[in-house]
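Shown here is one chain on its own, the form predicted alone, set out as structure tokens.
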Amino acid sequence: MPATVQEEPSTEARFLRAFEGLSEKAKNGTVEAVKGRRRRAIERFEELGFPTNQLEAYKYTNVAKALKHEYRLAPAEAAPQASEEQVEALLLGDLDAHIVVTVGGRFSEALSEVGPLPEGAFVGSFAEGANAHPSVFHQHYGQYADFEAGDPEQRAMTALNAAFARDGLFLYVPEGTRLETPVYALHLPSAGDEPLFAQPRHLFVVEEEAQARLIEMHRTPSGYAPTPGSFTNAVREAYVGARGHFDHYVVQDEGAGASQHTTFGAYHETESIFDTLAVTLSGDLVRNNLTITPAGPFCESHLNGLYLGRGETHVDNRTVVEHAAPDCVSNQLYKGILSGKATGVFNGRVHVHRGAQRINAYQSNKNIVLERSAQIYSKPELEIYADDVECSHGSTTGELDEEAIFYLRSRGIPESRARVILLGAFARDVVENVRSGPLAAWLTDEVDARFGARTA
């Protein structure tokens, strides 16, 4: 029987008891390196406990709010619960891609369709990839999202993931290899009557002078009943070698009752490019932690985000760029549109280390609040220990421009349509940074459709 998180005096105690209740087979998984760290990880989680509002980085986000359910942990053998037709409906039009599907955090071979790959490359299950490429796995696993030495305010959830995670997505592109066809990873929630606490683990390795593009979509198929109150605690790690290029896009759209906490640690070497985009379209509580370390000179880091909050959705994006080497560039652009009683949080920090001269770092957070009941908390930060740098940050929050609405109405455009046009234009700055045409087109249509439905 899969372990169930039972009622205990504290939320932490429920998870500790659930860990002890797992079978040895479930604890061990299939990867020796994972097996060896589980016990220390759960001990570390017991020491730290869940993040609280007393931590500065969680000042406006109460994770405990989404942990009130009696969760069932992901079963040892999760059978696919979606049909091929439902998966087909969630593909992006004419996008030619390697299709990878996970259900409740577990890789589904039956629903995935990975085409021919360049020699040595791997796209598929985290567990299978670790066994197929053990040296790559041991070199990178736990290095960029570390529950011992990583960001102190991200360690607890990373430790919890390391204690329970068994599967997820593994992407490996060896030195000098171009993965011409993008990878489309479709993450589906598990169906059932009990809330599921899923803890997938993902590892992306793009070696020296290699290139890859990954699109991750958290979606719920039409006619599919996801587990109510589900919570996903995902950890991603990415490595980009010298002169490598990795594009990473993630869309979170599992529905109003789903919560997500993601921790993403990325590390890239000399003259490499790392592009990432996080789009949140729905959810109950969504917290995204992103830490990027450009570790060699002449790196480019591009961080973009778009979040749409409706109802009582709570979306929190925290970014950290650790400029540890000179002559690097980083750009951050996060935009939010909030309505109803939604809450948005942006906390971005650029840390320029001592000796990291000639850094160009830009950070911008812009928000539109459609109703006075919505809230936004924005805190861009610069921490600089070098004197030859060009760094800037800024934050704005406001309402739609009434003069612009009046101008469009004077041209015969109905007010509802005028608002959709202005909101679409506001979001387009972020969407235009997407290098995948099919994804950019889908995002544009989604923004228009969602606000069109709201204002019609």
Contents of the next structure:
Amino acid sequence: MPATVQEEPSTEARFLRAFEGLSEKAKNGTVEAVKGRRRRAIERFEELGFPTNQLEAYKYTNVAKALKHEYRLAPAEAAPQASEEQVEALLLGDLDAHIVVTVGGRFSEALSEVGPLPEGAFVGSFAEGANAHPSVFHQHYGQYADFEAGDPEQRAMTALNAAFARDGLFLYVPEGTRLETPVYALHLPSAGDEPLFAQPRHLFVVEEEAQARLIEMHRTPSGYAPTPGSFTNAVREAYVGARGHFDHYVVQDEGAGASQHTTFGAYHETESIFDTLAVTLSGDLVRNNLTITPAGPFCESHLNGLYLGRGETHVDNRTVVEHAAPDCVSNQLYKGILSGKATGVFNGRVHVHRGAQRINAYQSNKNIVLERSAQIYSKPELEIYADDVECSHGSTTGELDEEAIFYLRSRGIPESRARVILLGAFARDVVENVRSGPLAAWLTDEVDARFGARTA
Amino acid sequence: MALLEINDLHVGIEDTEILRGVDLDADGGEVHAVMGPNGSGKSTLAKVLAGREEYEVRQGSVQYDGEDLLEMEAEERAQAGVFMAFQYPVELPGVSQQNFLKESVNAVREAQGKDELGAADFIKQVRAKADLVDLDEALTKRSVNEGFSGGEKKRNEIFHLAMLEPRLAILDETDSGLDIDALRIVADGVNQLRDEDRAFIIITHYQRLLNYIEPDYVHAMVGGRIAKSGDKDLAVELEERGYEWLSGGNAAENGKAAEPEEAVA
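Instead of the form predicted alone shown above, give the structure for the form predicted together with the partner chain, please.
After this comes the whole thing, all chains and molecules, with the earlier chain placed first.
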């Protein structure tokens, strides 16, 4: 490259500059566990850059290309506020819950209503939690979504997050403690002139024989004008102790202009249950990386996903289950409904390590394509290094069954309604895996309403 | 004017003509049996009446209750009181039978200017109508037809029929694949649903169903036409003599020209 040509600064360079420009106060606003990793993290990100589809793990999802704006890299100090009424309208009907609200990736004290918790438990902001429980952070932060371990192709976004991580959620349920009511986390986008690049960081620790359920909802209040084109690079880590039980459900519904890259690393110990659900209802580009490691015997891991793509939505789920210990069960069910020019990608990998005998691992990806212009790339993978296992995987993509539509019509149900009923039925087994009744009911209505509106 | 009037109906798919001038009138209170060999077009007749769109009506007319049935969408026909029990009932995993039936019954009721059926009345009806065909109540709560045995599926069709209370009920080979006990149960159900305002068209390959459901009229269909009509004795005669004597010696030719009945796109 001739030295005389002035190069446009790359997107990466803007992030590197922003990192150097952050005040020491901003960088050190949290505990040693967090701030001690920033420098290494930004260096690692500088080496890797944003993922492009040159990488096998991002073959169908070009994150670098989706970064099309001049982002504001941190929310304004005074976080933009939604009203209590707007929050109220986004709660789940009759769900009794500990309510936490973030705006633009920052915890909002004013809008949250955590309520009484069992002794020793913590539900609230990542930054505050880090100060209150530094030893928990020291033990768990950066362990399960590590930018220096795991699939090298999936480290860049984690590194970028770790460099900037400052706020998000922290959930801590100490040994033998049970959260009787679920935690309901509502993530609202920020309002402002420039699109925000938010980097929330969440840590969930459910210790031995402890139990918790967390429902995270990314939604936009009505009458609230978020800046279009926001990008969220979220990293979640979860630890579940022996005989613990953690249900984690997330709904992504920020509207057609918002993009999300999420990385979720979960590690669970002997005889524990870890249950996940990722629902994508809207978005521009959505990529979810989920890695689960059942580390001790007799674990149960449930991975559920539902994605509805319309317009030009691009939604990509990548899951990895690392069966390192014997006698575990994992069950994956991901279903997609795509219309318009939407693209759906599913890549699920089950890795049974040497010696991890008597694993039962099931993986299923099913898609319905409503219009020929929509696309699906589905790749379930099994990699097995043990001989006494029961594993299966399958993938199907098709259209709605015309025979079934006719059957419903012949019983007096209008064609448009017949299609909605069949789409709801298609999504039903994923929804039925949700252990939260109010969330399951909301999802049922939402799938119905979205396609009812479309086909009516 | 009869409830259903089929005049000179010609129906085909692409190059094949399946129905070649069918005439049939059916009125409330009557049970018509349509019998015929494979490929005679009897199932096609049922499907055309129910509103399957892959068949092309090339000539003739079908009047139902004074309206042009062929102009109506499948759902409009059902709402107007036309019901077809499927030869191969469709499994609908994830569609709960209760929700589906509630919606179906209320769509029909709404179109007929009746009030929605309340939850308590609906449940009462489900119980009563399931009893008609000895259908396990558990099956009324499962996904529609999913995991049902062949006999349960057929009984479920008659259960739907009973719930929807149609004016014209078409049974498309409901007896096929049923053992003698199931056949009796289905026939008992149908007999209890006979009503002076309701017409039945029973499509069947065999006479045995007609031992249990006594038809008022029997029509022998050969080569896409009704070759002979008569009373229940015709069914016995057809069972004994077959159909060849009706086709004036060209049964083979007619049979060949007609589309096999199962060939549905």
